[in-house]
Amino acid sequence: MPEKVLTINKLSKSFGALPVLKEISLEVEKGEVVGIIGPSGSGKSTLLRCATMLETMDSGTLTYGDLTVCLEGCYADKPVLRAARNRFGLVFQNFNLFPHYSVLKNITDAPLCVQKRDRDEVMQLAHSLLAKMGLSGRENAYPCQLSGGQQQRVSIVRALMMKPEILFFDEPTSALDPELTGEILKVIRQLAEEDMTMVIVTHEINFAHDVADRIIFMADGLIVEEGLAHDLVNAPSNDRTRAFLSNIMK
């Protein structure tokens, strides 16, 4: 039986009187890549922020494997939340690196200070991942000395340093120009080939088609349609999905 890494059931979220997510349910299995697409304002980023506890859910249930983070709108105690945070990594669209930290400190600070891992093990992994991302020799550079693509690769390394069971990407290429977009998509494609479990909010429909196992189309705070990536992109069954794809892929 497939191992479920993430389970979301009937998640709802409002900002004031504005409902942003309306009873969203989603499961992600180990090794699966799920793409989330949809128009601006559909709730995609808010869904990721709720899943990663950057926003609180109004109602619904959120679990990571055997850890129940939120049960029908009631959050678990701090030790459970802390343990759950160690199970995921999040890559933001605007990098969110500490500008006053070097590359090496940006990626090793949390494993050393939060997870309290062995320094030699952390440093070995850091240098290995930087080499894998084509960033060898940039350990002592600061974010302002890096291109946007390099900064985003550092932020991916920072997430991987936590040894997450699942990686979330929130529009990871939206702040990059087309040339740099290609290098980040290549990195994510490589992670998919290594069976990294990922949820990717993206406007790169062709990329989602090629890399994701499954695609979810969101609009107006709802999951309108979901299915195998090839099927949803090439033969969507919902009129709203068809209209969106025809506009974005012109």
Given for the second form:
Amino acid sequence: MPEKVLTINKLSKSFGALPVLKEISLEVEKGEVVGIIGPSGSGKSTLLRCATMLETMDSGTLTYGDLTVCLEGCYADKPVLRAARNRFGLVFQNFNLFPHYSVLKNITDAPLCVQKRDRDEVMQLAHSLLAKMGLSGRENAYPCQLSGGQQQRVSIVRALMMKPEILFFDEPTSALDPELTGEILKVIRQLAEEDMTMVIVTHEINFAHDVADRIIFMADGLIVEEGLAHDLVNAPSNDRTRAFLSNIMK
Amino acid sequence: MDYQIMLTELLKGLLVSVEIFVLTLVFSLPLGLIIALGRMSGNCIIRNIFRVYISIMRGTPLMLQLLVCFFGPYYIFNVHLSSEYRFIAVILAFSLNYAAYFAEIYRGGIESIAVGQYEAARVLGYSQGQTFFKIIMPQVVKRIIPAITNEVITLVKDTSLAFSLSVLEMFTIAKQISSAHTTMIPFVVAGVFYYIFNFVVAFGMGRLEKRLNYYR
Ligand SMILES: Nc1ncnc2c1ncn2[C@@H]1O[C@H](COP(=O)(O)OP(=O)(O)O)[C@@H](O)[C@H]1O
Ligand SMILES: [Mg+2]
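Follow the form predicted alone with the form predicted together with its partner chain, if you could.
Starting with the chain above, the whole complex follows.
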């Protein structure tokens, strides 16, 4: 049986009186790449924010492997939450790099000061990941000295440095100039080839089609349709999915 | 009038002014941070206590606060305090007053940091303390330096208010010499000294601001 990295069961979330997520269920297996698409305001970011514990869910269950973060709306104790935080990484739309830290410090500080890993190991991994992302030689630069594409690549490295089992991306190219999105998509493709488990919210349908195994279409806080990437993009069965796709591919 | 003696006396006074200045900063800068955190507390009672504190400290004259700090213990608790208490009262009043101003500057700085910084830190597993001291505060310091510089320059001039408790700082001494010899010169000299003092302070703060300019 394939190993489940993430299991979400009947997750609901409201902001005040506004229901944003309605009994969302989602399972992600090891090595799987899941794309999430859907119109703005459909709750995609909120879903990722609940999964990464930036937002608390109202009800439902959230599990990372053997760690149950939230069981039917009841959150586990702090040590469990801390352990679960170690399992995932999140890449933000607008990078959120630490501006006062150099590239090297941005990516090594948490492994050293939070995970308390061995310095040599961390430095070695940092240099090899930077090289892989085409950022060699930028170790001592500050985020403000980098292009948006470079900043996003640093933030991907920062997430990878924590050795997550699953990596979430929330519209990783939306804050970038169109000519810079390619370099980010290339990096994510590369990660997919290395069997990194990923959940990617994106508006790049072609990219989602190529890189994702499975695509989920969300609207109004619901999963309207989900299926194999190829099927969902080429032969959507739901009217809303069809409308959304034809709109976005125009 | 012996100018040599006048200069020596004024320089002695300047030393006391510098002492008030340094000690006030040493106490009010950290205290201001604590007050800022109280002012931003999630608990509405704590938040309001600090709000009122800041409002009173900023809404009443520093000279009045000096007098309250000096005479308060005597009139309220009937304690007799030694003459050294004069100086302590000055430091106390200045620190309590400046901490309120610094608190509002810190608060503005802290609230200006994008929430994404907290979220990135949280996802990376930083504790709240680590997030505050490693990620947030260094960025806050950079942003508030210009506002802090303003307050610090005001503080240099405000040290002269200690004359209301007859502490022998530069302004008090200038006034004494001036009335003893009916001359303006001590005031002019004191003015020059205050100006140089502030020039040095502004220069130092400017250097600090430049040093933090390595990022945006
Ligand atoms: N912190 C918040 N407070 C109140 N409403 C929110 C908050 N965050 C998101 N929302 C609302 O929740 C809905 C879903 O938002 P979001 O998850 O950001 O959608 P998406 O990422 O799919 O565009 C929107 O209607 C949005 O206005
Ligand atoms: Mg979003």
